[in-house]
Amino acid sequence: MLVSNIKSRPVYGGLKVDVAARRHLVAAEGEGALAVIDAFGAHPEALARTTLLYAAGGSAGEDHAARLAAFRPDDLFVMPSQPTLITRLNVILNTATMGTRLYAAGVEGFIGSVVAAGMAHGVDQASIRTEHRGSLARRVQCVHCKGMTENVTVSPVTCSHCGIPLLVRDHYSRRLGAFQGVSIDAETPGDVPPAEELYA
């Protein structure tokens, strides 16, 4: 479990199956599949009421999709990428009914995207069950162009949208599911320290 002294960072309580839920909507990325296997392996009766969305992400070579398929959930969608998974999740959330419990497992940026999608459909973020698995890489929003840079492991990092060198701040936006990146050479253009590996 990810432990942090960053006050704005969410606490990921782990995937605990809500046995009273009428429907389980589970979004997992990469190593998050292992959290799903751990949680729902202890509650196989819940699988008949479970829709599972999975994108391999950084663990593409480990074939977690086959392990999830062997679980035989009611619905399983293996998606080619996180963005397509979030698109599918939004479609399902559009028609979700009362009693549906939302779960998210994987890297922090992915969890943030799932929580943001849930909140956009009126799901209370405190009700979403989450578990961090995998890399500590961050999702960073550039405060200058608002573009998102995924899988950031160093600071400073170059914004993938506008090219500004960004200092990655320890401020997490729950609404955006991202850390904040600010120009590191605003006062002295070109004075950029070497990147340090901080979030591998």
The other form holds:
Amino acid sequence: MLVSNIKSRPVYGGLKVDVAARRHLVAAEGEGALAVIDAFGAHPEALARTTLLYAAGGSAGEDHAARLAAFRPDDLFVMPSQPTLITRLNVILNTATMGTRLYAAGVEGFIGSVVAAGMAHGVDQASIRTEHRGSLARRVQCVHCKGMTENVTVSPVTCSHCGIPLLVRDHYSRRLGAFQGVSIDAETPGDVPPAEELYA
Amino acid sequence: MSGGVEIGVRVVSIEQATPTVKRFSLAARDRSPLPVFSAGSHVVVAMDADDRRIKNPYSLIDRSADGSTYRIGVLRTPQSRGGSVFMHDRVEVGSELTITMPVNLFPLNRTGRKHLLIAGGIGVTPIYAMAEELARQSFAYEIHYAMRDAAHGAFADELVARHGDKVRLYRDDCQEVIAVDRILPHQPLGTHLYVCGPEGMIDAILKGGRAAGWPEENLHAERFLAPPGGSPFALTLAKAGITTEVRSDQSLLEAIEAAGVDAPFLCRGGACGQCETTVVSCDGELVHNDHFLSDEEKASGTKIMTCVSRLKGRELVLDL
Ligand code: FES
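Show the other one: the form predicted together with its partner chain, since we just had the form predicted alone.
The complete assembly is shown below, putting the previous chain first.
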């Protein structure tokens, strides 16, 4: 059961290197590393001005940290998890200047977190370059208890906090970097259709 | 609809701010309060000259605390089609004018964490309003204001009085220039830049922004493009079945309006795109003065922005 045609669904324009930028701040997760290798492989001159943050994928995929290190960016931070990466990103954003361009590559939930961090620092969302790689897994916020459930590939899904079966909507919050999950059996409690693999 | 609702106003006071700039306070003729506007807005002022109606856009400086008056600043530009000269020489306290509802094509970006306001000459009018709003909302901001000399800084004293050390003044006669290459590279992430002033200055500032690696989303400009005059030519409005003449001191849009046709517009300065009109045919060369059409569109000769562009030639036929 898929509810689509909702305009808030984000569009990812691809990880194009902005050659006018003075500094490239790149956050990648899991398979997102391959997008970084493709984009910056075509612009090796940009690497001397690049800060790269990487966390290996949580769900699937191999660790690309060694390949990124071989790229010799100006700065490379290999972080143990997405949340620690975002914390480090926020520290860098705090002192960054206007010549810095922000990039995000990986699964949707991760891109959403990077974009939200940029926006919280006043970065215009349109100037953040993004590329979706890896699983289509979604980060879902339960509209009832507000809890976040990560790596959601099915709908309906059980909220990992309050246990309500949730229909995963295409309604996306940029501020939270998450899709909205709403109770699917509110009208007839217990009437929950079987879960479908939609975002594997 | 063209420009929307109009408000009849009366001039209630005039200040000679500099030798070439006058500030006019306008109140509604029916004494009702004027609409609240957001900083960066302009109104289009309609002036009834002896033989024609001139319409020029002017940025709003402020609205009085009781809402009864707006202020606009007008630079006297003798080489224009006569609007600013009319305002300076013919408009007095008590004169009646008509204005459109405020329109904002130069708004502040409220997600920004810091705002750089850059003004040259009379371009200070929207910047003045923006600075007031930023101060009121306790945002971080800086003002850089370039003027010909001390006597030509229409707002220098007021800006310094209200914004203190957030203001930097630059005087051409002292060879002081806004050092974009020093100011722009070190601004914190989330800074927005707003520039209003002469063409060459705007281009230099925007170029400096791009060179410092700023994304387009954070660079904002408002160009004060006065529609230049030119040789007269014949104008045919195909749908309306009207043929008229565009005089040398008239803009194409003013001639369309004078012929009784209600054509769309917002900025009357070649920036917003509202007045884009299809050219059916033309006998002569289109003179494009706008910042809206792409070079290809201009070269194709099928579109024209009636507010600032015209024809050098004999006859223009528009799809109106
Ligand atoms: S009215 Fe805005 S471009 Fe002509």
